[in-house]
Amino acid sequence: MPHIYDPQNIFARILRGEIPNKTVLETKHSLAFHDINPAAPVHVLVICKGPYVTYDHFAAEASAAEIVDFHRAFAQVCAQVGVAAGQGYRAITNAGAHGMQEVPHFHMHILGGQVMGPLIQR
């Protein structure tokens, strides 16, 4: 199935600054800020400014720079919300229906702050 990007998902809105958002970290290709509803006590969204729906869209079609920019800035962000040492996070990517996907647009979410729990209820 192919990867149809909607121009008007939430976080291409917020990359046009048609809506607010709470920046941690903004590169040339991502974006990173704060979640409206956290469900963690750090829970921050690292976007790409690319018009890319899931992560294999992203790793599949995204240019190197932007590829590389965005696993910099994912790493930036940990460091920068104090979870990349000690502790830890979860780093979480949702693609489709089956994952769950809310905006379809491609997005990873660096939750921390608490212990995660586990990842699937089995």
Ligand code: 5GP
Second form
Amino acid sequence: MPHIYDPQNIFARILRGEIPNKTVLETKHSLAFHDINPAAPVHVLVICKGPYVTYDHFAAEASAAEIVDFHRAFAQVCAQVGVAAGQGYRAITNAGAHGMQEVPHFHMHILGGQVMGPLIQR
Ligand code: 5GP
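Could the form predicted in complex with this ligand be shown next, to go alongside the form predicted on its own?
Complete assembly follows, chain above in first position.
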């Protein structure tokens, strides 16, 4: 199925500066900010700036520069919010209907500051 990007999604609006965010890190190709409805003491979203819907879309079509930038930003955010070394974190990316993705713009959740529990409910 083709990935159709909706430029009116909420993260596109954040990137255009139409909606404020609590920025943790901004790089050339990526932005990280605190989730508006945190599910843990640490809940940061790392998003790409390019128009990609899901991780597989990003991984397939983003440039090498965008892919490297995103992952380096991810690592820097983990260090900055204090989850990189020591107690750890959970990284989640939701995709599509089965992944229950709410915002159709590729992003990674970094969750930590507590034990995160089982991976999924059965
Ligand atoms: P998804 O289900 O798409 O993986 O998660 C989307 C996340 O974006 C949710 O955790 C939700 O709380 C967060 N979110 C939705 N709208 C906003 C917003 O306007 N600002 C911020 N900072 N987070 C948002």
